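For reference, the chain that follows is the form predicted on its own, supplied as structure tokens.
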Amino acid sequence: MSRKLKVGVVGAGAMGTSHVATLAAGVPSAQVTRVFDMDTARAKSVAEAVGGGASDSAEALIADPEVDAIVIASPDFTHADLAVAAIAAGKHVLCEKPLAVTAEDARRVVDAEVAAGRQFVQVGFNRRFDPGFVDLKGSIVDGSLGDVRLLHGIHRNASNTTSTDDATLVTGSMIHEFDTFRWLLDDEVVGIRVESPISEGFRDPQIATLWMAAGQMITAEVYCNAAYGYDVRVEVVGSGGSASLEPRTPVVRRIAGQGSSSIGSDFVAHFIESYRLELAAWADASLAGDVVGATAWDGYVANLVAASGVAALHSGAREAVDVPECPGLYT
């Protein structure tokens, strides 16, 4: 029997619990051995459901010899410290987005890897593994759209309990778009403006305009409390055509003169296959001592874009995004 990656999961909320279940049921190369959560009873229940045990602390989980690699699914403000601790322990990490709350903290993770001389961290930008997004990127790479001129992105939640103010909407939700566009175009964001039709209180929705180094312009709408459901779409417009990623449902009901299809409200369910593919790729790469998907550097750059986005929301002006030279470890 081939060796399995023994995984410890920090955080047993909706995302962490889903990852535990997916690793157990859908990733043959991994085995969840430990779970930690501030809610000890919940951690114990989630772990025991898949044959694992609960740890007394995140630090104990990272140090546990029964843990080869760590999934970080705890609150955002804990991510950077946990990732740095895992690097110090020589253990691979899948860190849910964002890598950190601030670019400065994200840079600490990058610096820890550079000092170690190898990569350990994959950031959980799961859209890079989603079949629809992969297909959309293929339409860009194969040249069938001609020269890409514009991208339009929509990211709506029915409700959101984590992005609850102007800044966290950018740093916690819109950060998905920042990584997605960098990855789709294999290019860097050089400028950003963020605006909202709401003038007082929590400014939700927000619309960002981004400028890429190669000249493309992008619009990104993020609406965390859109009420009707979870809805993620992207359109790429080129000189020779366009390609759209839009959710599809297999059944359209026509009743009493109206046609309709269902729209889910659960982001985990919406992207469940991409999470499985992401976790499987991470487990296989970790066993091989490699890192796939978004790197710590990608996570850091997304935080840089987010920081400029928050500044733009306050200033009302286009803000520059200055990305420093990428360390050789990531090139």
Contents of the next structure:
There are 4 protein chains.
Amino acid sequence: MSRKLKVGVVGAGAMGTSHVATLAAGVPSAQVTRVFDMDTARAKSVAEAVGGGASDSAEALIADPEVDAIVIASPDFTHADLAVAAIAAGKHVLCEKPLAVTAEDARRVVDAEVAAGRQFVQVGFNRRFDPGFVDLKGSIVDGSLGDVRLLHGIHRNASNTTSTDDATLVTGSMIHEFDTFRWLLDDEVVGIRVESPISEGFRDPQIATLWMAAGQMITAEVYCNAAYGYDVRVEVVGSGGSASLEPRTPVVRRIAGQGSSSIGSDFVAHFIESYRLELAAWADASLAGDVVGATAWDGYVANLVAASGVAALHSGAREAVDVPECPGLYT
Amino acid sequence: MSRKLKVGVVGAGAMGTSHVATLAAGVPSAQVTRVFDMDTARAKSVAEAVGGGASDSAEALIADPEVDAIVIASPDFTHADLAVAAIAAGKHVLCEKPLAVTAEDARRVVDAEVAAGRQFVQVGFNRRFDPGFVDLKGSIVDGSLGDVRLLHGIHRNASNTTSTDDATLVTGSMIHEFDTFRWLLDDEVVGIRVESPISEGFRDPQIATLWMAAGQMITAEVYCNAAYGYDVRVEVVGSGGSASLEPRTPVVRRIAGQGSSSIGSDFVAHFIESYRLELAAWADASLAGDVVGATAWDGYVANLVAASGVAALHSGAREAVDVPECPGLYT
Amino acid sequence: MSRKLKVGVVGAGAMGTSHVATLAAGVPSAQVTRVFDMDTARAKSVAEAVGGGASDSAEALIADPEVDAIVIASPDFTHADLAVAAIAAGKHVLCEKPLAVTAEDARRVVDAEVAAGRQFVQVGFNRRFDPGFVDLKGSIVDGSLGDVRLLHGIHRNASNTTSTDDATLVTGSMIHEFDTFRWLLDDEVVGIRVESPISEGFRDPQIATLWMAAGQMITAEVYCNAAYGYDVRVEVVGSGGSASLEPRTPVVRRIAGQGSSSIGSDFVAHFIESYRLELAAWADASLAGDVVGATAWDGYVANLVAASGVAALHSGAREAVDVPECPGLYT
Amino acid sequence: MSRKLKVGVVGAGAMGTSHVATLAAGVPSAQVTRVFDMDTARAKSVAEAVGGGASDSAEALIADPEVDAIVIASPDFTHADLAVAAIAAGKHVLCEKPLAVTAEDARRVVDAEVAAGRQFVQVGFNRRFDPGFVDLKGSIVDGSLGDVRLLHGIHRNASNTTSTDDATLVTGSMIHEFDTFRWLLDDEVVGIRVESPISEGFRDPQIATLWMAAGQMITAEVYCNAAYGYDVRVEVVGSGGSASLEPRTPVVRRIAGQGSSSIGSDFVAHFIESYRLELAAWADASLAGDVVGATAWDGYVANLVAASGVAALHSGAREAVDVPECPGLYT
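Counterpart to the form predicted on its own, namely the form predicted together with another copy of the chain:
Below, the chain from earlier opens the complete complex, with every other chain and molecule after it.
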């Protein structure tokens, strides 16, 4: 039998609990051995349901010999320190997005890897593992769209669950788009503008305009209180055609004058297969000593774009995104 | 038998010829009696096919007692003068969009109507008569979307047939969007920005951002060389839901691993039913001495927005749209 | 100005009234001059709304010199006699489907044309003029589906408005399918079976199986009380692929967890453009002394298939459809 | 750590190999320890890739103490004997469909379970675990369709890979539909007719008509050489509305006048998630000593329906399906 990756999970909130369940039910190459959460009872309950145990602290979990690799699903502000500690312990990490709250913090993770001389961290930009997004990227890479000119992104939640103000909508939600666009186009964002039709209070929805190094423009709507459901779409427009990601549930009901498909409100359910594929790829790569998916560098650059996005939200103007030279470790 | 509107058509290019054919085949309350075109032979041929005759000049056509009302489908730069002349002759007009090349010229048409003390001019913003657009507007008006926050428009042609430079893409193509947004939201544009991923030469595609008086933001892509076909879509996003106009031909072919619907490249064919409904509404209203659809004022304001759009295209900044007080004639 | 076809309409029920309105609003080459209905006041009202007058009887209408051609939209049992009378008067006819209640009656119309030595009658199988059906037929004719093996038809009404028993569901509703299949495949039905999951009372829905002379099999569901709306679909399946007619309204609303398109319940509204195209084609052909669309022979053969269908409904077995030799007039 | 189900897989063809890979990559509660195939080298290669070993014979595999439970994915004619042997060994089984080639053979499996006094066998009718099918069933169970009247099924393969003659198309492919319909409606088939537009040689496509005990009628098309791709659809029609399973890939490409979604040709890829869910449910149930999904009884009844289907294919008539009384073990 193949060796299994013994996984410690920090954070047993919605995302952490989902990851524990997904690992247990769908990732044979991993086994959750430890869970830590500030809510000790919850950690114990989540861990024991899958045959693991609770740790007394994140530090203890990271140091535990029964833990080969760590999933970080605790509050955002703890991500960078935990990632740095895991790197210090020489253990692989799957860190939920964002890698850090600030670009400076994210940079510390990059620097720790550079100092260690190898990568340990995958950032949880799960869309890179979603079959629909992978197919969409395929239509760019295979050249069937010609030269890409534009992207249009839509990211709507039924109701706001995570953002506490305008800025965290950028750093916590829109950051998914930043990574998506960089990954789809294999290029860097060089400028960003963020605006909203709402001028006071919590400015939601927001419309971002992004410019890529190769010249493409991107519009991205993020709307945390879109009411009707969770909806993520992207259209890529090129000189030879367009490709759109337009998910639809497979059942159409025709009742009382309406033909309809259901739209869920739960982003975890919407992307559940991508989370499983992400965790499986992470476990396999970790066992092999590799990192796949979004790297710490990708996480750091997403934070850089987000920082410029927050500045743009406040200034109302286009802000530059200055990405430093990429360390050789990531190229 | 009901009285018929005797119609003179100025311009026998693609649009004018289509209007003549549509009037003859689909609008019983109108009869094309005269056609004028610089190409005299073409005018004669187009007119005689429907039982009419050619005029020697646009002036002669306007003055002809066999002409009750005039369709202006000649080159854009002639629209305003012809409309003013028709008003002077006391005859109803359906003027193809744009009403004029410049807002100043369009204003002369408005002023002529104000001086005459009544309206004569309908501007050919045909989408106002398209069943899909009417249904989309219904979802706003009936409140089912809650408070509208955003609109997203897409307007793509397979290949550029009309725009000669960046500015005419705004004044000739994007002007459809300007009227569409004003009409859908029953509100005025107060600001506009126009940008492009293409920095030199003919900047196509273009992305416009618009702000409405009530605060909504709008993104609009216009792409004249989108290659794959003619595609016009609009999504309206509100606090209670979204409504999208997403036309699809009714036949799905499943061949060789692809399930596909055809996308035409001809905008006249795409909107042919809207043109017929527009012409029929115009003929009936003209017989009754009324004006329906987009007025000269609407045409003028669209030109104002376009002028700010061109300024924005050059400045790269948001430009204000200052709409003067609306004359009582139009309220 | 072109000559206009002066049209007399027999029957001012829902279908007749719709035809009068469509002719007046959308068919310039025709003019409704006379209307007859048993409800004299209604006939007068419908006729005068479009500048015509009421006739005292169907016979008077047919004989009226102000009537060049006749639309028959009276109850089904009157169709054949009226068509024969119109033929005797040498006037063109658009006869609503079915051409007759029985094949014997329909044959009388054919015989009258054969005796007259020319055709006068178009039967109102409007789908032949529907752009979607025309496109579907195109995918057969152009060979892109390879050899056609199967067709599947669906024909649902929100609620039953016309059928009074099992048999009239076949002769009044399913007869549309019979003509559609013959026209799509340009071939004759040679066998039919009609069954229902409902064993007593009004047997609705019904499922017909048809065999064509060239060997294809067809399944057709007709459901008059399908509750949710009016829905007509056809899929053609060949050795090289499939083509489906799947109409969808162009607006998608996303509200409260459902993405939906509306489905109407009114078949006249659903097919309104096909009715206009049918009437326009009929008017133009009549002015030219021609017949287009479904002929009296087509109407007769549809009745023959329906007769076998009713027999099959009662026998529960496959019944043959024996189509006599087609008179030279129709080949 | 939870106990894992040690699985032996008999048959390393396409289906068996896929199951081994799915178990290894997506079912943590199972571990493939043994593989047997007539092609010994292949068995070894497939087994070792996941940390298992090859067995010398199916009998040895069944008897092996390192095997807790058995996946039967060998040729159809071996299924029943292997299932009986596994029951004799007291080991759980996931037997690929069909449970047997003949109903008599399938009955032997049922009898073996009845004699043993408990169930061991799940039959691989994977659609019962497909999220789309589960959602479709939900729309029946929740009453939103009213009283179900009709089902329409379509089952197309790009090219025939398994059926060797008309009869095996029924017993090998259409048998999926038989289980689907029984499961969706929770009812028995009482009659079946199978016909084809092809009268000689390999009769493909075939159209089956089925009658359920509660009166519903079902049409089912099975077409093994549909050329364009793998396509499985079902529509359920009730007195209150309709629900259709209409899978569509999430990416729409718009190129050269066509808006298209890809249609795969590989049924394993199409249903890969259902296979994973099926195997996971089977592993969990086996560990708990339970059987979920389709039972040996369901497999036997599917064979009974198939036997009547083959008889109907030959007779051209409706054949009864006589389901014996269900043993108490399964109720």
